[in-house]
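Only one chain is shown below, in structure tokens, and it's the form predicted on its own.
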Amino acid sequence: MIKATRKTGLVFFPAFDWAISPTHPEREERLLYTRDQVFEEGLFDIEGIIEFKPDMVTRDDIRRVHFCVPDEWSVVTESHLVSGGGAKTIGSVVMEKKVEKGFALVRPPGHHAMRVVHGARGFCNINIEAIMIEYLRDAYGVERVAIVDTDCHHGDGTQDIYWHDPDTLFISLHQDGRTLYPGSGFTHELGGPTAFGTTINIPLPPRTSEEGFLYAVDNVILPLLEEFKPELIINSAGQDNHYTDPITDMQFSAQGYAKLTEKISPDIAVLEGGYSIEGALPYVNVGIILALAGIDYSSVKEPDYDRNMLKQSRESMEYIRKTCDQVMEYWEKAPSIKEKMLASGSIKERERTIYYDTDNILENQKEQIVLCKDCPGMYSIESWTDRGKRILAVHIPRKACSRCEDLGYKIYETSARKNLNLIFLQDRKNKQFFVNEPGK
């Protein structure tokens, strides 16, 4: 009788009532075929593999992470609340040691949702991994977290949320942004000045196969995880690197995903993208589940799998080696660069234009962060869109010093005189959230 080496929890939520359109790649069939395969393979008959039912996230869960404009209920549906709740449930059962590993097979996905949310980007409305992580920090006292995003698209939303957080190591392994949405995730993107070096991007060339992915895991991801020493490792387990995916151009397989999962050994995996509904997801997900549980996955193969057909060019492999060397060079130099940046001034500004491709919204942002030597620094974001909304969002970090805490409240209280629709204060230190509507 097969038995899991590591007790593993699963949450399924296909979101039957939510899809961008009936034929859109992000629809309920993404998980229906996987669920059928899991039952067909008898995974729930294996001792040590346990299914849990998802909770729903609350408004307070969302407010630990996001500034939703004009409010949370304008941005999410019930399906988003359950999808985020599935991640939250898995996080809780892992922290309470009911299981050793957990996998939230849920949708809609979330890794393109940034700190400020005006609508949907890249099929994402709220960032379910970040919501889970911040809940675990408040509920269980978790400090250092590593997120390894293996979706084919750069996890720009998760990167944005943790850009200024030195306690969160964010690593994204993805198809080069010059060839795929969202057009970001380059090696020089290393985090804000108070958290410089804790954002790591490994852009891979199109047609990268198992050889290239696992080289990056062995030569970059595993050494960084060993040095960072996180309390939790989270895998944003996107599966659109698969060779049959209709919207990407990579050469990964179910065997490759299972090996990657075995090597990284995440505590929690959360499903992200993956749009080859019949040809990839059932096999990839079964491979990931078996790898998490410590069960032999060598027989998990797609019907048309041929490793010899999935080889990458020598030029691609050489490019990947050089990219990995560059990433490690940046990692080694980051501490001294961070020290110089913190000594260079009191305020750092960042201006950006962000396009919401799903909802066709154009947003402009002006961010200001305090370069504080005693804490990660208070920051504010002025955001306005082509829909006419103009807001100011103030973030006080969990480990804010008293000066940054006081400054955050001062900016929030004195900004009412500005021409703004909404003013937000996200006080993570004291676990509070405030909203001011000037003129009301």
Contents of the next structure:
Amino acid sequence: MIKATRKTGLVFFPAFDWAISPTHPEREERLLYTRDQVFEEGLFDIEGIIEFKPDMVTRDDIRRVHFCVPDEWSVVTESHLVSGGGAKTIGSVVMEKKVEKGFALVRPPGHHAMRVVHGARGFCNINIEAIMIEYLRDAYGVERVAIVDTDCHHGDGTQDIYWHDPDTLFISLHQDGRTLYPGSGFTHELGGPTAFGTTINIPLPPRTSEEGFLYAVDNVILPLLEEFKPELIINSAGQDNHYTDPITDMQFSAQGYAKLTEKISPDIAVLEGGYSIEGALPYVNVGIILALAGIDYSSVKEPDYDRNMLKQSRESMEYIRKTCDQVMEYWEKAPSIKEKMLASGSIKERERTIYYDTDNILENQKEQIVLCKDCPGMYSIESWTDRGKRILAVHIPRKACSRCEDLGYKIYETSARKNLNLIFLQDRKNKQFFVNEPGK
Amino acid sequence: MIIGLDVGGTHTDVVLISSGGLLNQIKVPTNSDDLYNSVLDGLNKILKNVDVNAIERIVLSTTLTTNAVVSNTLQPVGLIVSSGPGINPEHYRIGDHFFCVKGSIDHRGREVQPIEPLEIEAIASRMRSEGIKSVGVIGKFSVRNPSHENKIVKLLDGSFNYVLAGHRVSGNLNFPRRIATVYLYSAVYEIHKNFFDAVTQSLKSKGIKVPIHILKADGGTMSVETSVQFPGQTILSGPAASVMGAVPYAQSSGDSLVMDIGGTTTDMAILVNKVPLLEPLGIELGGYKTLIRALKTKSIPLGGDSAVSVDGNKNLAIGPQRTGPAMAFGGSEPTPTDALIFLEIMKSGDFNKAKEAMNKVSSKLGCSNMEAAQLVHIKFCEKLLAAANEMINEINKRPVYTVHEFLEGHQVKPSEILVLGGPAPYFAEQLEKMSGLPVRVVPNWNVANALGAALARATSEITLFVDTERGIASAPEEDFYKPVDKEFTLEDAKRLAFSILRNKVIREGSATDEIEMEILEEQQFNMVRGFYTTGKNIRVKVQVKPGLIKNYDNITSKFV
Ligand SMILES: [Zn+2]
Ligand SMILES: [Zn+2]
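Switch from the form predicted on its own to the form predicted together with the partner chain and give that structure.
Now the complete complex, all chains and molecules, led by this one.
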């Protein structure tokens, strides 16, 4: 009989009654054939593979991560709460050592959801990985976490949430932003001044196949993980790099995903995108589950899989090598650059525009962060949208120094202005969250 | 008149009932080496002085196939397995005649790779030369498209006594379980057929010509003819008999916990509005995980005769082993039954021996006999209730796949406990005290299993898959296949499923006026390719749920 060499927990929540809209890629049917394949393979019967029922995300869980405008319940549906809850459940059973590995096979996804949430972007409303990680930090005292995002789209939401967190290494492997939504994720995006170098982006050219992906894993991701020494490795396991995916242009495969999973060996995988619901997802998910559990996956292949048809060009491979070299160079230089940036000890400001494609909202942000030598720095975000909402959000990091902590409260208490609809204070140090509606 | 017969591990219970109530009940010892004569002995005794022409119905539940699986006295089976990509089917090898062959079907039921007839013929001739008589044919996703299995069966035609295709045993998806299920059906075929041929023959010779029904693990019955075709469904019918025996006395709305407390083990089940809960997939027995429909039961090694022991740290343990009867009945080790006798809750057996038994316990615990007996009594009930809670938690933690079920799904919370089995009446009061729930003893608790068999009605299940993009509707268990157009709806599917199920359950021995059908699962998905809806994917699972024959209450109301 077959047996998992690593005890693996699964939360499977296909939300068979939830869709963004009837013909949207994020619809009821998305995990139907995955369910069929997983059931027919009898994966839940394998000794050492355990299925868990998801918990639900609470408002406090969301508040550890997001500033939701106007409030949490307005930007999520029950399905988001179960999907995020599934990630939380998997995180808990891994931390409690009930299982060695975990996989939250849930929908809807979350990696495009940023710190401030006015609505849905890239099919995402709340960031389920971040909600899980911050929950695990508070509940189990986890410090250093690495997130490897292998979805075909740049994980810009997760990047945004951890942009200023030096304890969270975020690595995104994705199709080049010049050719795909959301258009970001270039090698020079390396994190904010106090967390410079703990955001890493590896953009890959269109039609990258197994060779290219595994090259980046071997030559960038594994050495970085080795050096960063995280307590937990999370894989945002999007499956839209597949050669049959309808909305992307890559040539990855079920075998490739299984090998990638085996190499990265994440403690927890969380499903993100992947919209080839018949040709890819059933096989990729089986491959990932087997690879996590340490079971032979060599015969998990798509019916039309032909490795030779998926070979990438020599030029493409050369390009990937150069990109990886550049990323490694940035990684090595980042600490000294960070030191220089912090030397000024002042406040750094950035302004940007964020588009919510799913809900068609345009947001402007002005962010100010304290370049603190003693902590990752308190920051505030003023955000206003074309819908007329304007908010101020203050974030005090978990390891804030007392000056940054005091400053955060001071800003929260003294910023009440007429034109602000809402003022938020997210105090991660003391695990508090406050909202003020100046108009009322 | 109806005869219900249940073969248990130690004795065989037989009841004779009529609209006038329980007419007679018989207990004969079970000889596990000769079940045929145990059954015959029971039937002979119950039929004494009875007009055989007045017998309308006979239901039998035996441990024949269960014993064969547990003791691994199974006939050799040839298995032909086609899988295609996925987990290597060699992992699911059972026995020495396991052949993986070409051919594969995908999750939608589309052919990926055809079968190779020459390969099958070569395997068939090899199996013949190896003396194989029983063959199973199993394909991955055969419930989505049985054509490969059917072709292989055809190629084997006529050369074997029994050939079973995987899609006939269940509409559920689970390839490894399909293999194990087909294997077990095929492996008990001969023993089951020979046994019931003999029983039928001997009943005929007594002038009894009414159809004989056999109890299944799901608490329902099937005709003896169906049982010969699908013999695996009789595996583990024993616990189901007792649960069905409790059904008449359960509250008609709300959740009931049923405990069948025996000498060595206690079996538990849950009834929701008088209907027993089923296993999601099927029986697990003797290391085989199957798709055999069964009641959800939990069996724990704890009963009236479990040995009571005290270790060096003064920890009291009850079970899991049984060393013999209670000391009050001539055994050598103290048991919970001895505690009941010492506490004078149970007024039989040798009191002095029971006292001696409690002495053995109290001397090690350093307490009085009374305290020791009370401790055993309480601890026994504690263990029962803990096991029940474990089962209920497991049921309530079962994953669900829709937001609706997640928010609205039924959570089991019993509001009564029904107990049956030998020691049951003596634990009722304590169980009530500790659980805070009303505890009722099933009337005629000592033959409730045979009564359950006698009163159980036919059950059945089918699954209908509709894929309007491919233009097909199919119910694999019934080898049903029908082309459908794009306009086919979920309502059409439900109607079709009910009509297929109705035909099936009548063929399998149901009376036509007691068919209560219900929907177990219904799902409809729009299939979208590109930005257009190209079809509908519909899955409907319907069942005739386990329950009692019509007018059972006329009979059971007279028992109390
Ligand atoms: Zn994606
Ligand atoms: Zn600071």
